[in-house]
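Heads up, the chain below is alone and in the form predicted on its own; it's given as structure tokens.
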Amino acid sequence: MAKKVALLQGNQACAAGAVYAGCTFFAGYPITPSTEVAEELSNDLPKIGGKFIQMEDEIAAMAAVIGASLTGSKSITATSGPGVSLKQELIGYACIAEVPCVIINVMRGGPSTGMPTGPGQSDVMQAMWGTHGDHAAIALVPSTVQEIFTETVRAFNLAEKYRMPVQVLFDEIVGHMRERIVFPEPGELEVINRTAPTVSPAEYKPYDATKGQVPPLASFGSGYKFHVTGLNKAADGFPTTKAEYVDAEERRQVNKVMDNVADIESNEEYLTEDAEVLIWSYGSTARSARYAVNELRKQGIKVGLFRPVTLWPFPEKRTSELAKQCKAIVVAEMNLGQMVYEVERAAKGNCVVVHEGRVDGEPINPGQIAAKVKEVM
């Protein structure tokens, strides 16, 4: 039997993740180049017995997805950069309460209202560093639609399974291009949902380290009571200024990330064997990066590219394994200089590491990264 195929926006690919996954609830705000993911789950999510809520503003939709994850539900928000500032401080309140949900964000120019039908890629130190405290961080990029789909997928899954705010960032361009998308089947995708507490609600405790990194989360309504606090907290909940209870609070939501790397990371490699110039991008500039490899390459040039699909954690041990293997490392992105200096810090001095951004609102073209390349040969 043939699978289903459409011709699908990338926000409307997203929309689709988001259910194929599980989620049955929304919340959010309108704000372009998103609202296009806003709408189609507004339409979708009520066929499947889900809720779709339009909050006053950015704050609120971020405050009620949090409210409806603690349910059970998985949950989304779609955003744009403006938006995932208003957001920031739930942010950080899902990162300590550990409270698993999906942030959308397509990117767009910036600062403040920037450019709102613009692409960008100016939010990518933010994913990491936006919210204030030591946190651990999960950020993916698609570069493709069919990407879109996949990745939101697994972003419901990274979230339910570590237990914790997982960010999407594709810019506008691959939000708003159309391309052909293949559904995959029920089951063909991994879709994985929180740990449930196999003790009784008397025993239960929500930030039980002895259950390992990442504490079973019991939904409220199932009979489980337990205390939710933006406060460093005991296994029961409860506050406590305690430092050996913080310090160890604090190591192990940033561990549970940092020591299953192999795990949530996810790259892409194009001729990078014999690349004696790497090409490290990401987002739709990435395409304008392999088809510039293409060309170098018929011009008799050993250039490779480098794709992260998973931005945070960031790549380094595999950064810095290309770095001792090329002359120069080219960082195409869409902004004046984010992801350049982590790779620059993985490369440890091993190779020349180059710039070549854009923020005038354009893409950045495979002509601009050509020579780029060129330059540092």
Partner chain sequence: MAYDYDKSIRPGKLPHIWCPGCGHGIVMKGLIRAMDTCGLDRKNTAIVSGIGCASRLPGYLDACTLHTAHGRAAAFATGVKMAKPEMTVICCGGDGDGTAIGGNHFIHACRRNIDMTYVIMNNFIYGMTGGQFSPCTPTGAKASTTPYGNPDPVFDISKLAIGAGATFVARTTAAHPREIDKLITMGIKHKGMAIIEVLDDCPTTYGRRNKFRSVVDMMKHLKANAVPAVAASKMTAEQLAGKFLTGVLFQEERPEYTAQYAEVIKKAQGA
The other form holds:
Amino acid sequence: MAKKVALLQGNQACAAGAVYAGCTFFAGYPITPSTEVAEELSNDLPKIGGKFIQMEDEIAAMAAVIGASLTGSKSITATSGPGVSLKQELIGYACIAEVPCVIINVMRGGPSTGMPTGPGQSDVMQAMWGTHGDHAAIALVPSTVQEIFTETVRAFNLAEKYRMPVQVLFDEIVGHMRERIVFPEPGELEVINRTAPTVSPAEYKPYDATKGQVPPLASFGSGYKFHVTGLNKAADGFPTTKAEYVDAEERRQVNKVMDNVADIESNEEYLTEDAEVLIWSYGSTARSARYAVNELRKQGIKVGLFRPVTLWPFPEKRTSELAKQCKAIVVAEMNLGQMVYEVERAAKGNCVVVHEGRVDGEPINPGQIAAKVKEVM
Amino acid sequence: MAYDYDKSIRPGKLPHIWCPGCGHGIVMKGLIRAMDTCGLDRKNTAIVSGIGCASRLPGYLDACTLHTAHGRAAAFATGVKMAKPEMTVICCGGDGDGTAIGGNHFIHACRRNIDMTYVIMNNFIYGMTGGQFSPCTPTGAKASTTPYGNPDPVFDISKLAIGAGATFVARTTAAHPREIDKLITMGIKHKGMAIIEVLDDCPTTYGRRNKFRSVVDMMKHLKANAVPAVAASKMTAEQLAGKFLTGVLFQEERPEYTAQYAEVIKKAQGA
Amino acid sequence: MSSARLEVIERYCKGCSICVEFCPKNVLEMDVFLVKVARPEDCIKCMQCELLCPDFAIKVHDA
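Would you mind giving the form predicted together with the partner chain, to go alongside the form predicted on its own above?
The next block holds the full complex; its first chain is the one shown before.
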């Protein structure tokens, strides 16, 4: 049987991916350019018995998502930069309380209200460092409508598997772009659900890591009574200031991600085998970069593309390897320099690292990237 | 005779963190009695709070307890209730948590008339941070950040809740323990948003700055100035000066939010 | 002769004296920082002390 095909906007594909992943709860607040995610899910979730709620503000939306997830519902919110700024405290809450949830950030330009209808890639550092305190982050950066679907599914999988918030960031260009999408059949993509406890309610400790870095999470209303807090806590979930408990828990929550980078990492390479210059780019900008690679190759220039799909944790190992192989890396991103500093750090001085950015609301075009490559040759 | 609170308290959690004489413990006991009266299965009861002294309450109770971020209890609780309407949801917290940083969530939870009971302990001050003025600190009162007297006007939490659309609003004080559990019981049984405001004492950061010689003085003040709403209608404005009305202040039937959303699901599914 | 037995859980009592002040029969006394059951025979089991104790520290039992 032929697979279902459609012409969809990135934001619509995101909503479809959420439903495929088993999402049954959305809470959000209207914001350009992400609103279509909410609109789609307000239509689709009640059809499957799921819940959609438009909250009074961005913070409330994040709070409701965490609350719903604690009852066992796979939960999602969608917003843009200003909304993510408002959600930061509770993203940290989801980190320390270890509550699975997915946050969609359809990126626009500028600090503050900036350019609501223009694209940007200037929230990528915020995705890692936006909330206060030590924590690990997972952030995915799809670059096509099809990939928005699959990465939204993967975001739920990672959130459930590692019991934490996962962010999916795509710029306004891909969010609003319409492309052909082939819907995966049910069962075609892996769908992961959180691990439920096997111990009795009396024995259950919500942060008991004796059997692995990610403790099983019981649901409210499933027979388990337990305490959840944003305070530093011990394995039993109750607040503590005892140094050894605090230290162990903080480290475990970072290590559960950093020890599993191989599982979380995802990236694409294009003509990197013999590349002398590497373009390091993600999201819609990576599409321009790929075009630039093809054009430059026609001119005999040995250039390749590295495109992270998992942006955080940062693809440290592969970036370092490529830095040793290449003479120069051009980091193309729609900002005034963010991931370039991470690339520079990973390159460890083994090659030149330069930035090609743009923040005028226009996409970075292939010519712009090609010119930069020629400049560093 | 002696009430059995122990079966509701998590083992080893007492004594609690609250200061000598703090009324939050009295409210917690009232809440336990109300939950018992309603026969709540603690496995299906979520108790949600924000940040502050009063918000430490859920940690003591053997239930599904969620101690969230400052001001956000009602928003987290809305997520819990929406996702699992069969759970009983109780919020608790203080006046600053609920009406300042959490004011937006508070009024919108009232507006939706979502089925939960919010016990708001109004002790007129931010206690945990050392006694800064809250939206409920009386005008002219002393707080650590109003050394010259509080210039701010005061929120009337119950009026705020009524104005915002809560369908059960009641007030009592920590000096009226039997009324606490009576009103919370009514709130839990009420289908919709129930706000139970309990005027409370903070001897440590409010009382000592405001000429209350002891916690007993504060309790006597609460007892002496509470006027049952039913009696107030027969009193003059002069007689009511400085008093606060207690008992059920407002009650109406209006469609409840999760029931309304169940209708949305039916429509979406073409039923 | 009263049939009440008052139990003070000293580990929980923080000495706020609310129970002492609100007992209508003057059954309780402060013993420096803790409450002491001074005249149990006068107790009428009105339960005020137990209801008003913020610290779960006093219980009124049938004797």
